[in-house]
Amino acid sequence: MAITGILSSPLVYDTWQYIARGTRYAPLFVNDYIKARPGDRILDIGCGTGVLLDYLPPVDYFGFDMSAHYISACRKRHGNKGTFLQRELTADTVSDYEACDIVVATGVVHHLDDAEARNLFAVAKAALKPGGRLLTLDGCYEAGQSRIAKMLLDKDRGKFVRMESGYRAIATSVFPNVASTVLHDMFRLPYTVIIMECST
């Protein structure tokens, strides 16, 4: 079975994420970057199995993913703590939901070509309240990164891993304010990630 097929199993996906990312990644991302406040309305694009919700304060959470298996796992894991939808969020469907304080897209942008990625940023912007923020996290190439990190990025399921400048070019074509941080030690395995915080 191909790696993509294997990772479609929520149990296998969560096990691999634990091996690769460890236990530090999610609370660090939530506490240092997402910085949600109780009562915030959060939209999670590509929520996977809903791991981030374990670390968020009480919020109004909406998780979207195209995988029926992942959404089923979210509902079993979190019950009514959040709303989980197997639905693609598009320019046509985003208006079906109230505006959000925070939109999160973890490990999504590097699966999208430039046009698809710009569309995701535009949809996220349309989903935000004035003053709201989009947070993204993706694998990132960087000159001088470890050979292991580069090898893992080369073998990633996402076929559009970029340099920091490539991610920023897409984000700044939609959002006027983009802050980016490149980290080499966020995961258990050697891996380079870029976190972007985008706001209007």
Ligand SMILES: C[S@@+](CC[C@H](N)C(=O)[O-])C[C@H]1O[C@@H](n2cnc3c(N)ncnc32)[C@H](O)[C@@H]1O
The other form holds:
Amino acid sequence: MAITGILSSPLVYDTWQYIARGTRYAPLFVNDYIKARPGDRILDIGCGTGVLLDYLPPVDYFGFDMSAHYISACRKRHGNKGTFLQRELTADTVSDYEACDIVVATGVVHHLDDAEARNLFAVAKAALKPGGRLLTLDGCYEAGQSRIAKMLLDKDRGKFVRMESGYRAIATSVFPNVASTVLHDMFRLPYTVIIMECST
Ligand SMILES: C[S@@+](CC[C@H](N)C(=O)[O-])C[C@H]1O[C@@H](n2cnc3c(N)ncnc32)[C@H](O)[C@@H]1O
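What would the structure be for the form predicted together with the named molecule, rather than the form predicted alone?
Full assembly next; the chain just shown is listed first.
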């Protein structure tokens, strides 16, 4: 089985994420970047196995993923702590849900070509209340980054890993305000990530 097929198993995916991201990533991302308040309505596009929910305060959480395996793992792991839907969130389906305070998409944009990525940002914008925020996190190329980080990014399942400027060009075509941060030490393995916070 190809590595991409193996990673579609929630257990293998979580094990690989534990090795690569370590235990620091999720609480750091939740506490320093998502910064949710109790009661916030949060929509997680491409929620995977729902790891962020372990670290969020009590919120109204909606996790969407196209993978039935990941959604079933979310339901087993979190029960009714959130709502988990095996569904692709699109411009057509987003209006089925009430506007939310925060949209999160981690590890999603680098799987999408420019047109698909622009569409994802537009879907997120449509899902947000006025004053709401979108947080994205993806692998990122940067001149001079560690050779191991570059090698891991070259081998990623996502075929659209970009430089900071590439991600920002897409985000700013949809959101007027985009703050980006590039980090080299967020994961356990040498890796470079870009976090973007987008608001209207
Ligand atoms: C690499 S996984 C990332 C999972 C998780 N967020 C994480 O950081 O570990 C990307 C997931 O996004 C999902 N996905 C991508 N676009 C989506 C969309 N528009 N609606 C729902 N799920 C989506 C895919 O099914 C895939 O499982």
